[in-house]
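Form predicted on its own, single chain, as structure tokens, below.
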Amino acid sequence: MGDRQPADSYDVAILGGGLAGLTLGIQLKQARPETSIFIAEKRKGLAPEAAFKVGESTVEVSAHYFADVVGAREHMDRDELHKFGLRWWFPAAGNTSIAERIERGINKPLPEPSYQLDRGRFENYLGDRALEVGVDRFGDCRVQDVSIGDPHVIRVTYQGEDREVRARWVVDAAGRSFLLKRKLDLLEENGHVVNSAWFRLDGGLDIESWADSDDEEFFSRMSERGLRQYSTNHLCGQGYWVWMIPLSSGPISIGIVADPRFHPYEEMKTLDGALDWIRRHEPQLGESLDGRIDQVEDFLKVSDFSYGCKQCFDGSGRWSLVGEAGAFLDPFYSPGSDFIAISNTLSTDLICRYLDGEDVSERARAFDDLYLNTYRVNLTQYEGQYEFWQNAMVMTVKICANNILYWGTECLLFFHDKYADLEFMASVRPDLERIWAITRRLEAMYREWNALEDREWRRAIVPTQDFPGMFQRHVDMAGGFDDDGVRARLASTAELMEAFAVLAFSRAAVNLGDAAPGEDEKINPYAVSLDPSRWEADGLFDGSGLSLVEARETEAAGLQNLYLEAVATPAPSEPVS
């Protein structure tokens, strides 16, 4: 940084120079080059590689944002790892043999890439890029206070000296410091209580090394050997999952995420405790860690890490909260960087319009409604759901529906640059509401299903590509459609979700015996549940919807390819809990 000093005033002040703040600064400069931008980052100097921050796994929205919107594709292809999708492993045989477990994921590369990011390496690259495009980024710069006004006044300590910086718009990108959230009373609990502990292990770890090298059935599930280690691997059990994420610098990131109703935080909040917990619940991983304690590069933990936010964008107040400074869900589907991408894109639109003289008050209210509704529907995928994380049958169906929601709405809209198009978003809101309503209803039904059917299955992969209707949403997200084409795809996805709900309900209702509806009986997909006492009041048989026979004639029919009775072997012993 040398003797560079912050100017007295800027168009935009970004509080926090991590992933969210740096990418926002670059995106703003690309959208409106004349914008003056100040970034305050408390860290001094370069970030360390590997042992720095979690959030290493990207999925399609964030991968597209970092690569193509921010312009980091060359760096990502050269210096980060190409990811082999998300992969889940469900319990079997006491988790002593990876080949016995039910595996859910892709068996050959997806058309649209995603990446595993070494956060230190990536943020160092972004810091250099920000300076190159003309952002005033200052390290060793701690925000002490913010006065919201006209202009805003940001009090910082830079290189040990106190000073003030003024800005027309202020963005909180400082993560869990909650600089604006506390000041503006925007804190909001969300009811999803989970804890996490993690570490980085030098030397990496290949999950395929846990299988017998001559187990041809296990290795033949994939298009080639060696690919599984590049996935974000999820080792799942009741009330928990463990992530395994390889990093381009060599180490592997390993983390426990657990619901305290099943796994008390006290059991994992120290390194020794976490390692002991792993040995008990994931013995093959535990064995791989034995004798490698000297290769553990760090250990970090966080309790009750999920939270909401009352408001993230204010046009009249000229502020926004991006990334983890606003709301944070759960790392299970790696959505953290997606919400950076969306909140940064909405902030960029508001800031550029405001600086060009437009009143963005109403626009910000519409953005806030869209962003927080997207957050809230995604929250239903996690809240209260860890109780059936071990149930391979239920989770297979759930992951399918969650993929359709993600690829068929969020990815489609982001890849086609629609989130900030208010007129377009208003036109498709009814179809989004249909998809959201079914998602909420299904997530409640999964808990009921788990209570009725929780058995152990073994030795199978449930391949993503074997459900063509779902997989087509991945292909379509980057389809380059015009507005009418995107509208048509969203309407088609709403219809797919309706038929999906009927199929999933009918499969789950097998557990109800004679109470299960007949194949020709129309099912209202917005009223599915496994509590027959509610069916009449909820309108399950109100004449709307589809029958099971009709649902099987739609795109949703591919769901039946993934039912475990079609691909897996039931365990010989009694069901495990």
Ligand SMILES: Cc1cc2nc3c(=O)[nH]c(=O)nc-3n(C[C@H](O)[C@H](O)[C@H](O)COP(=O)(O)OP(=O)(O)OC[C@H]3O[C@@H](n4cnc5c(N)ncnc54)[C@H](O)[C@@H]3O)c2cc1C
Given for the second form:
Amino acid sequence: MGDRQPADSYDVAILGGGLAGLTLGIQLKQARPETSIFIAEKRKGLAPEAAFKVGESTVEVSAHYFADVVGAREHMDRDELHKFGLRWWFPAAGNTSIAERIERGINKPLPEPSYQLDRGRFENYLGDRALEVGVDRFGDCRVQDVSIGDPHVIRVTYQGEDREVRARWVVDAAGRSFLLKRKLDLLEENGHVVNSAWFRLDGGLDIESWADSDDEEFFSRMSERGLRQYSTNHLCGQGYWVWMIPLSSGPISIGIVADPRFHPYEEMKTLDGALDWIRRHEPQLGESLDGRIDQVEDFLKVSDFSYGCKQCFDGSGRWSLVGEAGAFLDPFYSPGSDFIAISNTLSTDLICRYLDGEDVSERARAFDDLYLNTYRVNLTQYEGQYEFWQNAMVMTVKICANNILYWGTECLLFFHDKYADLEFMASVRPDLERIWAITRRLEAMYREWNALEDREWRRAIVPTQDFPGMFQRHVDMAGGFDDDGVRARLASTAELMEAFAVLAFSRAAVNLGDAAPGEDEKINPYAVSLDPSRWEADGLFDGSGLSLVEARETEAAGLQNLYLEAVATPAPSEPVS
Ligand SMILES: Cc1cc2nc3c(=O)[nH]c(=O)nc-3n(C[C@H](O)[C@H](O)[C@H](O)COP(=O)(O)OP(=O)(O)OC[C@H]3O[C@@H](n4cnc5c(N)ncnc54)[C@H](O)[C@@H]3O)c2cc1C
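Alt. form predicted in complex with this ligand, vs. the form predicted on its own above:
Every component of the complex follows; first up is the chain already shown.
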């Protein structure tokens, strides 16, 4: 950094130069090159590779954002890893044989790529890029305080000396330091409690090495051998999952995420405790870690890390919160970087308009509503749900519905650059509300379903590509549609979700015996539940919706091909004692 010094004032001050802050700086400079931007990052020097931060697995929104919006594709193709989708393994045979477990994931590469990021390597690249495009980024620069005003005054300690920097707009991108969130009292508890502990293992680990190399059935599930190790592998059980994410610098990132109702934090908050926990719950992983303790590069943990935020954008106050400085969900579907992509994109729109003289107060309010509603509907996918993380049947259906929501709405809107187009967003809001309402209803139903049906299944893959209605959403998200085309896709996704809810309900209701509705009875998809005493009051049979027979004639047809009774083998029954 030499003798460079921060200027006295800037258009924009970004507090924190991690993933969110650096990408926002680059995005802003690309959108409005004349903008002067200050980034204050407390870390001095380069980030270490591998043993640095979590946030290594990207999914389609963030992969597209980093690669195409921020312009990092060349770096990602060359210096990071191409990922082989998300992959889940449900429990079987005491988790002693990977091939016995039900596997949910892709069996050949998807059209739209995503990446596994070595966070240190990526942030070092982004730091250089930010300087190249003209962002005033300073390391060894700790933000001590911010006075919100006109201009805002940011007090920093840079290379040991205190100084003040003024800015017209301020962005909190300082992650869990919660600089503005604390100051403005924006923290909101969200009811979702999970804890995590993780480490990086030098030398990597290939999950396929756990299977017998001559197990033809296991290997023939995939288009070729050797691909599964590039997935974000999730080893799931009741109340927990364990991630395995390979990194381009060689190590593998391994982490436990657990609901303390089932797995107390005390059991995993030391390295010895975490390894012991893994040996008990994931013995095959435990076995492959035995004797490799000297290859463990770090050990980190965080408790109760999911939280909400009362407000992320303020047009008249001229501030915004991006990335983890705002709201944070749960890493199960790797959405952290997606929320960086969306919050940065909305911030860029507001800041550029404001600097060009527009009053953005109303716009910021609308963005807040959209952003926090997107966050809240996603939260329903996790909150209280870890109790059925072991249930391969329920999870197969749930992951399908969650993928439809993700690819069919968030990806479609982001790839078509629609999030900041307020008029367009207002025009599709009714269809979004339909999809969100069904999502909330289904998520509640999964808990009831788990209570009624929880059996172990073995030896099958449930491939993502085998449900055309869902897979089509993946293809369409980068379809290059005009506005009417995007509107039509969203409307069709709302219809798909209605039919999906009827099919999923009918399958789950098999557990209710005679109380289950008949094939020709119309089911209101917004009222599905497995509690027959609520059906009348909720309007399950109010004449709206569609029957099972009708649902099978829609795009949702094919869901039944994924049911485990169609693809898997039941576990041998428990011996009678
Ligand atoms: C257990 C777990 C697993 C996760 N897995 C994934 C995943 O697989 N995929 C995914 O997309 N997301 C994941 N996430 C989320 C991901 O970690 C975050 O989305 C991401 O790291 C947030 O980036 P950020 O830039 O907002 O914050 P950070 O990366 O924390 O950056 C904040 C920066 O601000 C700096 N800073 C802090 N205070 C100050 C100060 N006072 N002055 C100056 N600088 C300061 C810090 O040094 C840091 O560089 C996971 C999160 C958790 C908890």
